[in-house]
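Take a look at this single chain in structure tokens; it is the form predicted on its own.
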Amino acid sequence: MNHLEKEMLALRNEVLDMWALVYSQLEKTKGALLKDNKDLAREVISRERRVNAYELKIDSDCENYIALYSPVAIDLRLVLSLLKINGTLERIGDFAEGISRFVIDTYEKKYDSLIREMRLEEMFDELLEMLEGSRKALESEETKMSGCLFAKDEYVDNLYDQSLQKISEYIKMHSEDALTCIFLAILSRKLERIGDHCNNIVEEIVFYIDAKVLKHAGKHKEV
């Protein structure tokens, strides 16, 4: 392995390390919400600084790689994809932090039944599978699972729509809890947006491996 290949491998490994951290953040956020575990929520919030530090370091390393080695073709696509994936992972980390703050500041056990009806646990599970699946796609440089991952995003969108319906029904019976229900709607929206970001990560991997631009391509039928 020559020096250029070692530098590229180091970049990939940095992004994969950040990926593992963000996955852990989302997994801990799930536990914090579903188990009303405020200590776990505080851990997520404290570790957000590590996510931010990773983003800055990876951005700098990718920019330096481009400046020093002037990559072309597939190497350039990989660096550009890693740059965008890096920023997307950081945003997912932000959403995880925001949900954890809700657990600390607002959540009460009396909303457990509403949480179940909103199927938030299922949304978390789908998102974690999307994050893990996209990571495996990058490591294996294989895009055959992209269609399945795009389908998961659509499923998360459907769960989000259903969660809003459940919140609407709950407010009609418990108007005194309307403010918290609004926060829960925002929380559900954060999960839906994480799905969109996971979708964007898959698009970047397809761009790197297959040289296809899927952004704004609709339903991704070509994959």
Contents of the next structure:
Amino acid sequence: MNHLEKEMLALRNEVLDMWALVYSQLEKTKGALLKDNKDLAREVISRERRVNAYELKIDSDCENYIALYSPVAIDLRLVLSLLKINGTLERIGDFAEGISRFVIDTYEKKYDSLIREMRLEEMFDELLEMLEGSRKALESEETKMSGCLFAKDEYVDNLYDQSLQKISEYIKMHSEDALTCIFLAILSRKLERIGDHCNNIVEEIVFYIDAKVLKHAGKHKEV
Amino acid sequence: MDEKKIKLEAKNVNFYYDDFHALKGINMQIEQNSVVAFIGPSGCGKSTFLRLFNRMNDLIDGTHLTGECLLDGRDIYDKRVHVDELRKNVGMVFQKPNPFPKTIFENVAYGLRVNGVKDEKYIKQRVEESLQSAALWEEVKDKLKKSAFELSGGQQQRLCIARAMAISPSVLLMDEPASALDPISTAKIEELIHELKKDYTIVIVTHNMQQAARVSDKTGFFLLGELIEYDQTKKIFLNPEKESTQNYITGRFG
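What does the same protein look like in the form predicted in complex with the partner chain, given that the last one was the form predicted on its own?
The next block holds the full complex; its first chain is the one shown before.
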């Protein structure tokens, strides 16, 4: 392995480490919400700084790699992908932090049944699988599972739609809880956005490995 | 559709130095007013292939060629083609600047004089035009009678380009034209190449990957006498078809 390859490997491993951190943030956020564990929520908030530090470090390392080594072909695609994945992981970290703040500031046990009906646990599980699946895709440089990951995003979108329905029904019966219900709708929306971000990550991996641009492909078809 | 005219073409070209098979079945079309870069490791045949287009290899003993090299659809190795006429049409710039031991003016005027041009007014006009095209005029207009050796390496190379252009060729072959120059002179030559393609078809051999990426419309990758891949430069540097091309341009080759 020459020194260029070593530098590239180091950059890739740094992103994979950040990935593991963001995965753990999302997993802990799930535990904090579903078990009303405010300590776990506080841990997520305090570790958000580490996610941000990773983002800054990786941004700077990508910039240096491009400036010093002028990558081309598959190397260029990898750096560009890592740069975008980096920003996307940071956004997912932000969402996890936002949900954790909701757990600390607003959440009460009495909403447990609503959360079950909203199927938020299922949404979390799907998202964690997407995050883990996309990480494995990059690690193994294999895009076979991309279709399955895209399908999961669609499933999360459906769960989101259904969760809004449940919230709407709940508000009709408990108008005094309307504000918390709005927060729960926003929370569900955040999960749905995490699905979109995971989708974007998979698209970046396909761009890196197969040199195909999938971005907005679905939307074009609809037009 | 607006199809560009094919300026240079190689059809199943094989070239031998004695029994060494230096070029193996090369097929390539080069469009008019485009810049094509040849890349590949040393000894891959890219300079040999470049030199075929103005018959520079004719000067080397023990070489022979099969296949066809066409300029404007005409085989340049046809017996009826005069090498001197061909070279008026196909100029060449070498790796090291090689000005003649003459004044700056006479260097550029040289090609015109040996081709029998006597009209001094016309010669003066062509010298100025050529130096302007080579982006050198502003730097030398007040010292045209000075020796060409007084110029810097980068200026000497641009003088050689001006000298090649003075006789109005339609093709410029460049064999690593910036490899002996500093980054500023290199940038000037590259900018010049960009400008010149409006009027010329340019083929450049370079060992500098980024230079190929910066200046050329199409890139050909040579390896062990074969043309491995020839495509749009963007395609070659973002997503080449062949693994060996990728290994070479990313520095993993070997």
